[in-house]
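Here we start with a single chain on its own, the form predicted alone, put down as structure tokens.
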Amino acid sequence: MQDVFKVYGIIVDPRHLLLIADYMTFSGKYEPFSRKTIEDNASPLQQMSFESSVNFLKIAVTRGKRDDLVSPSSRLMVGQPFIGGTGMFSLLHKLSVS
């Protein structure tokens, strides 16, 4: 993949790359990555980070959609971190006072 980005003179970080592959083989199943793949996604947000933003942004508003933030595309979109992998949690420090 990222040999044929390079001929364009695209670099492509590969913890891109890594998450695509995640949500390709998430399901157990190899799913393709595409426009028909991500319609049946139903998170509205995750779906217009993908290729055609306006026509899926028109059927999440005409429809009323609605998106709770559980995928890693829609959390990034309102600036929030992901809740998996390192921010699946939080970490607490007691400090003793002296």
Second form
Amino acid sequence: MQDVFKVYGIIVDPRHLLLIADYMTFSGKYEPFSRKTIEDNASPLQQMSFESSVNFLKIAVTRGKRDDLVSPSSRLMVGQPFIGGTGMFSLLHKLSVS
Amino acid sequence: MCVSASVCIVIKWLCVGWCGSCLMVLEMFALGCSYVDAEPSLKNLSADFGKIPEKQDDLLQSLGAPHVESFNYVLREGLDKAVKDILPIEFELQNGDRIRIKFESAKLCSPVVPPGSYGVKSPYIFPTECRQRGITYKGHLITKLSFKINDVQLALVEKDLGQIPIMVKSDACHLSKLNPSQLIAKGEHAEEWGGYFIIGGHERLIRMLQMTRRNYPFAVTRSSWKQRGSLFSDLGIMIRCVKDDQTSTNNVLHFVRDGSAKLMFSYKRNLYYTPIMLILKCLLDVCDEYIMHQLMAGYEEDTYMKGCLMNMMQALHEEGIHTHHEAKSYIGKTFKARFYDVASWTTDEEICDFVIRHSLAIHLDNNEDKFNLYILMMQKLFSVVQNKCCVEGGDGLMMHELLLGGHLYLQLIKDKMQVWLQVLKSIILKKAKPTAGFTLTNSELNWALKKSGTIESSLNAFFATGNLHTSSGLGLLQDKGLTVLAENINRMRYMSHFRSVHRGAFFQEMRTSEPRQLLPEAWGFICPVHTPDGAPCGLLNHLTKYCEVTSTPDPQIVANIPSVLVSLGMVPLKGVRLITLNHNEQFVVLLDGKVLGHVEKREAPRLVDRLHILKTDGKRVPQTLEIVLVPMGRKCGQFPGLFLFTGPARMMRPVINLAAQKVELIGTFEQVYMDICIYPKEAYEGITTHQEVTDTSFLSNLACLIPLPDCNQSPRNMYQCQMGKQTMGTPCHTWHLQAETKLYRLQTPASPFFRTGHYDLVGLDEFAMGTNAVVAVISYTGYDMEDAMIINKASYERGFAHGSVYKSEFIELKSQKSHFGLDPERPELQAYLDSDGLPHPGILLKEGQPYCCYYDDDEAKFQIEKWKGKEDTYIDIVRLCGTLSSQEATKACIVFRIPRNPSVGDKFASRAGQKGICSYLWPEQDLPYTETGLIPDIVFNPHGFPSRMTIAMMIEVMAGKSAALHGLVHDATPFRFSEEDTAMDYFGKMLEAGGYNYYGTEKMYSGIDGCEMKADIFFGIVHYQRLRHMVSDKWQVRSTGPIDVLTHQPVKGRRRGGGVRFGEMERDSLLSHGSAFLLQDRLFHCSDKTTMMLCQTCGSILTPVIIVQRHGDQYQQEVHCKVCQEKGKVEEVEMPYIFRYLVAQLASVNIKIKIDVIEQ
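Could I have the structure of this protein in the form predicted together with its partner chain, to go alongside the form predicted alone above?
Next comes the full complex, and the chain you just saw is listed first.
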């Protein structure tokens, strides 16, 4: 992939490619970036916000699925910052009680 | 001394450089025509500039000509023909009386005031009045009806069908015969060319659409045809038949894969398919052998065709149809139920005649002619099927003609009149039904006529919206967007509206790019440069500058053509044919879809040459005759024949006939088989017959205004065509008489130094746009990245590119008892308004200030209109509009003038498609200056050149500079320079003669530290256009503001103070940056954050309710869950409102969302 882009003078950071590779292989086999793959996603809200919402809604309802509100899409839906980047951690303030 | 010497040199060069074109101009004058590329002149410096001409300019008149001429045709003969063609209504009353109602005549009258109007100076209504009052320019349609009861003719009755829009400058318009000074006296421009309608004060015109060429059978394949019936192939011969009154219908001869052919015809949007043999039998009362003989004439050796024809004939006999009369009654019987508006007492054979008259080859009156045409179509079909000739395809321009305003107008009136007759019938029948013994007396008739209404409103609705509602569809592929607003942003935009040609909205939806392609046959007719980019690319085209659209020819000359042809060697069909020749030894001759006869193969070229000569002179055959000799003998070429066209609405363009040394008009189909050279030296002896009138005649009016387009990368020329139309300039001279919704005006326009000859020909100096700017090509401040440009603040202060926007507003009172006036109870209004409730012209208006006060009778109180714009504005004109009847409510028109001087963020462009945004108004003292002390008006970033390759702009820098130096104006017409004699050399030498650097560069000094710059700076004068896109119209900002009722999210839209959408992709962007809290801020805190109740027990946000209870004299709020009642533990949570909406929506489909809360 880097070779493909190099022809056009575009340099791609290998970490982008690794990220894609990780996502596509984490289940143990090659998976495309598609509706099919997202069926294995744990977050029904993220599934619904991706594609074919009605279908995923139907599956989630009939199986009584639960969303733990960890995926970015589902967290945004309820107004929470996503877990990642600056939202990865929280700060504990030491308050001096006078 | 030095100065005079340099001028001498310049003049010498001019002679050397231009002698070629000078010769050409002389030659053209010898031919006595006006198709020249004149050189530009500084005529605005001459004493004659601005004088009112004696006569209108031909070139400018040609812009409106196709529209006006087609409308004049309607007035002259079209309307009469259409009225004759409107079907009479025949029906039977209960008492057995047979009624027949027919239109006898119709007349379109000029716009006049209603009878009995008092206080009017002149009974005529002129267009300027309609524009200023925001009304429609319309005239009465007076018709005469004849009634027959049981074949007893009653007296003719006159009926006014209402006032319908009249085309400006048509014969029905009061402006038609006026000369320039009279036009100015009537509030028009000297060169007004008309061609549009005025609808509610707006100028609208019927768009020219590309249509299939009329009356020519052409071979097409369409995959959708396979679905038309069992065994249907995708192949057929299609003909679009157009009658004299412009009614059109399609006939398709389909090839069916069992070797037969079926003819498609349509009636009222329904399609019918009949075996062709049945139709042929119906048309003429002849024996089978005659039909077979005619079909096979010239094709005797074609055994496949013969077999097919025999089978088709046999099939007919198997059905029991043997004779002409049997065939006719068969057709009549089959279609009786379908043709319901035919009187119930018509016989089967009469119905068959009706079908033949109204659906089959309707351009021909005679059954024998129809028969001959179908024979030809059969022969062509079998040639195509056997691959002897090729399929023609409908995308080429040679198969096209245009839909003209007048012709559509006529069709529409005809359709509406037909519908009106139906309405009249139903009114009479409705009255007759309950009344026993009803007879149609005169008083009943008058009552019905009064009740039947007019066609005024439906016609007005068509013009105002461009949407067509008809019973037949008028043979068009689209029923929307047929009229467009002739926007007058500047002269270029306005001009190009009249020359634009659209392929049809239908093709805009199509995925394929075929209809968008520029085919070689479009050369000279459609401008290759002037088409927008984006969705309408290649579909919205513009005619070239000399392309004409034919009008209806003189019928006497047309009637003369057959005898001319016979005298030139054609053998007429009825003539004695000594030997029947084979089809590849003779050409069939088709004139406007009528088979006239044959001409021998070796005779044909001579006949065609003679015809071309006769045509240039226009006495024996019309000048607009299109002569197409499709040669034979080519492998799988087009179906050969001699095809002649005289009809209206075809595109034609002038070329020089080299044999006759005269200008001849050629058509799109004709051109394909011609050899035309551009320059005499390119002509091949014995092959080339014609020469272009000028080498720029393939360009449109707008493309002809681009300086040196041959030196630019081609898309840049397209961009300039777009941007030229968005320039602020001088749209009109009648500032005091206009009431346009929005007009842009450049306060200080200038004439360009470097321009094409066409600039002067279209009189653009009188509607000037753009200014000459001193440009330094230098990357100077860092504020000039990405096409941004820097404007000199001092130039700005001196008035560089100053402009204003004019907006007109109509204040219409709701009822006639309402009136303008000052509210006596609000004396503070007197500071802004006059005692009549209207503002003083010339005063400054700020946001929120009142500009008008009136008494509203409905609400019985005074109302005030306040200025809502954010900008300061001036009241330019205040007009109280007159009315013609006391029923009309009063209207006032107020014109606002908003000053719009350049500011950071406004858009500018040179004439080479180089657009940019002003990024800074840079102080003059900090800008670089030349040795002579010149400081640039505009600093242009040199990085704009390499990728854009706009060499013309670089040449313009030099040309502009040298022109200013020597007091000249330079010709920027394309193809005047060559590789040997370059423009750069020409202008470089001229600069040198003026004491400047040959390459157009200058030494410059930094404005900041005064040091000399190491690099020489390219420095000169470029004509810059100020585009109408300005920040003041576009800025959008919001912190808090209105929210949507349903979602509680911020609304969108600049005008409502809404936000800019932060969409899914923007979300992804912030996600990938890991800016979690920024994202939360955008999507949650600044959007639809809401505090809501959540029952922790059942996990629902919908069930908690707040109950207000009264304890003594105190109210206390209590929250509890409706489901869990006391057990419920209700908490406050913050969540997006849209989430609650989602939960509620899911609840409505019985899906429950449970939310667990974890305390942190």
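Here the rigid core means the biggest group of C-alpha atoms that line up within 1.5 Å when the two forms are laid on top of each other. Because the structure is predicted, anything quoted here is derived from the model rather than measured. Positions refer to the first chain, counted from 1.
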*asked:* Aligned on the rigid core, do the two forms place the Cα of residue 58 2 Å or more apart, comparing between these two forms?
replied: no
